[in-house]
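We begin with a single chain expressed as C-alpha cells, specifically the form predicted on its own.
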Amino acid sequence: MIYSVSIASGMLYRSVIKKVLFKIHPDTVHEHLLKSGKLAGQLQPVRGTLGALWSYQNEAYLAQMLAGVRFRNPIGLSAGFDTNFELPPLLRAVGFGHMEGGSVTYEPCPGNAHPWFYRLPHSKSLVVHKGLANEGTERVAERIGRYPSKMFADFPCNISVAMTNAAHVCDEQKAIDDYAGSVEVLKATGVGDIITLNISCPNTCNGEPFTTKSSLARLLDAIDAIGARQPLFLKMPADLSWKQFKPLLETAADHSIAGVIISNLVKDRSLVHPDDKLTPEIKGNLSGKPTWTTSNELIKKTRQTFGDRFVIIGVGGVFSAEDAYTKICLGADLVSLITGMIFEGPQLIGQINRDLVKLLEQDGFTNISQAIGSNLRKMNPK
C-alpha cells in the first residue's frame, strides 16, 4: 500500500505539480519551498504523515558505519539546497540518511547577484550560479545546536565549509585563515558529524584556489593544526583530468581527511541538450545529468587508486535506484543529490532506497557495503 501512494505520488508531481513549479522562476521556488518547508518541519503530524508516505528505512542491508559516523540509509542531500540548515526535521522525515548543508562561509554572504537557477529540463539540470549565499558560520552553528540532539542521532550532519565570496579574501593566506576561522567555530560549538572542506566552488570572485597539490597542503597543513573531532571531507571539483585530480587526493591523504566528496558542478556547456537554450548571459554551471560521467569517473578512479583510504560519497545525475547503484557499485559509499529530486519529487528518496534493496538481493548482497566497488572487482578479479 505505501509501494503505491510513493508511485501516485511521484506521478502525480511530475503530471501535475512539476509543470506548475517549472512555470515559475527557479529562484522564487526555491525561496518559498525554504519557507514552507521551515514550517512544515515544526509540525509533528506533517512530518509524520510524510514520513508514512514516503520515507523507507531498512538498516539491514542499507545501514553501515563510515569514519566513526552510522548511516542508516545511503542516499543524502547534497550542499547548495538548505545553505543555512532550516529543514533538517524535513529531510530526516522524508527519508534521507543524512545531510550536507551549506556551503557556510566565516562571514556572512549576500552570494551572487539573481538569478541563481536556470532550468535546463531537456538536459536534466539546472545552471546553478548561487555564489555561497549564506548567513556565515557562526550563525548557521548557533542553529543547528538549537536543533534537539535526537534529530542527527540516526541522520548524519554534515557541514560543508568554503571561503567566503568576497574580494579581500582572495589572498591565499586569507583564504585559509578564512576557512579555519568556520572549522575552529564548528569544534568550539561541537556541532555537526561531518565537515567537508569545499575546495571547489566555481561560481566565486575567488575561483578555486586550492585545487594544486601545494596550495591545498598549505590549506590542510592549517586545517589538521586546529584538530576538529568532527571527520574531515574535501568536496572535490569536476572539471580536472585525473592526472590533475590524483594528486589533489594525494595530498588528501598525507591529511586527516577521511573522506571526499565526488564531485561538484561541471562547466562544460557542450553537455546541454540541444533543445535547452543557454545562452552566454545565463551564468553559473551545471548540476544534474551533464555532471553524470565525469562523476563516475572520478568515482571510479579514485576507488581503484586509493582503496579503501577514503569515503567516498558520489554526487551527479542522480534520479533513479539504478543511478545510486551505479555510483556505489564503482566505488561510492554513499549517494547525495538535489536535482534529482527536484525533477522527480521528494519521494524519490524513499523509492531509491527501496529498489536499492531490490537491487542487491538481485546480486546476492545482504549488505549495501559488500556491493560498494563491486564492478571493479569483476572487471579485475584476483
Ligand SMILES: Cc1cc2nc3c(=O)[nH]c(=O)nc-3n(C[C@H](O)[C@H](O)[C@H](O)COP(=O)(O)O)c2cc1C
Contents of the next structure:
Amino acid sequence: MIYSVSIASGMLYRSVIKKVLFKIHPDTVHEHLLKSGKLAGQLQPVRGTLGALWSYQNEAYLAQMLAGVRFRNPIGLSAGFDTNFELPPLLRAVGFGHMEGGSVTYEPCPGNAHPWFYRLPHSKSLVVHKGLANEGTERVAERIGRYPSKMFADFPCNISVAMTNAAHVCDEQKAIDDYAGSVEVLKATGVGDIITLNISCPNTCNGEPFTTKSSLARLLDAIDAIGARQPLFLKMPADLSWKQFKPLLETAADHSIAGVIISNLVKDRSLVHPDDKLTPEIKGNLSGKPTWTTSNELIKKTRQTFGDRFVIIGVGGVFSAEDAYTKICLGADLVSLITGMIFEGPQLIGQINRDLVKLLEQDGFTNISQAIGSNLRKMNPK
Ligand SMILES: Cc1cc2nc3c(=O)[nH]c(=O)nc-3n(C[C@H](O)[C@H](O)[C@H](O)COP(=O)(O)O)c2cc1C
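Next, report the structure of the form predicted together with this ligand; the form predicted on its own has already been given.
Full assembly next; the chain just shown is listed first.
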C-alpha cells in the first residue's frame, strides 16, 4: 500500500507538480521552497504524514557505522540545497539518512548576482551560479545548535565549509585563515557530526586555490592543528584528471581526512544535450546527469587505489536506486543527491532506499556494506 502511494506520488510530481514548478524561474522556486519547507518542517502532523507516506527505513539492510558515525540509510542530501540548515526536520521526515548543509563561509556572503540557477531538462541538469550565498558559519552553527539533540541522533549532520567568496580573501594565507575560522567556530560550538572542507566550489571570485598538492597540504596542516572533534571530509573537484586528482587524495591521506565526497559540479558544457539551449551568457556549472560518468570514474579509482583509507560519499547524477547502487558497487559507502530529487520529487529518497534493499537481496547481500566495491572485486577477483 505504502509502496503504491510512493509510486503515485512520483507520478503526480512528474506529471503535474514539476510541470507547474518548471514554468517558474528556478531561483523563485528555490526561495519559496525553502520558506514553505521550513514552515512545513515545524508542523508535526506534516512531518508525520510525509514520513508515513514516503520514508522507508530498513536498518538491517541499510544501516552502517562509518568514521565513528552511524548512518540509518546511505542516501543523503548533498551540499547546496539547504545551505543555512533550515530544513533538517523536513529532510529527516522524508527519509534521508544524512544531510550535508552549507557550504557556509566564515563571513556571511550574498553570493553572485542573480540568476543563480538555470534548468536543462533534456540534460537532466541544473546550471548553478550561486557563488556560496550563505548566512555565515557562526549564525548557521547557532541555528544547528537550537535543534533538539534527537534531531541528528539518527540523521547525521555534515557541515560543508568553503572559503568566503569575496575579493579580500584573495591570497592563500587569508583563505587558509578563513577556512580555519569556520572550523574553530564549529569546534567551539561542537555542532555537526562531520565537517566537510569544500575545496571545489567552481563559481567563486577566487577560484579553487587548494586543488594542488602543496596548497592543499598547507590548508590541511592548519586545519589539523585546530583538532576539531568532528571527523573531517573533503569535497573533491570533478574537473581534474586522475593524474591531478590522485595527489590531492595522497595529501588528504597524510592528514586527518576521514572521508571524501566525489564529486562537485562539472564545467564541461559539451555534456549538455543539444536540445537544451545553454548560451554563453548563462553563467555557472553543471549538476545532475552531466556529472555522472566523471563522478563514477573517480569513485572507482579512489576505491581501487586507496582501499579503505577513506569513507567515500558518491555524488553526481543519482536519479534512481539503480544509479545509487552503481556508485555503491563502484566503491561509494554512501550516496548523496540534489538534482535527482528536483527532477523526480521528494518521494524519491524512500523509493531509492526501498529499491536498494531489493537490489541487495537480488545479489545475495544482507547489508549494504557487503555491496560496497563489489564490482571492483568482480573486475579483480583475488
Ligand atoms: C543548487 C545547487 C547548489 C550547490 N551548492 C553547493 C555548495 O554550496 N557546496 C558544495 O559542495 N556543492 C554544491 N553543489 C554541488 C552538489 O552538492 C553536488 O555535488 C552536485 O550537484 C552533483 O550532485 P547531483 O547531480 O545530485 O545534483 C550544488 C549543487 C546544486 C544543484
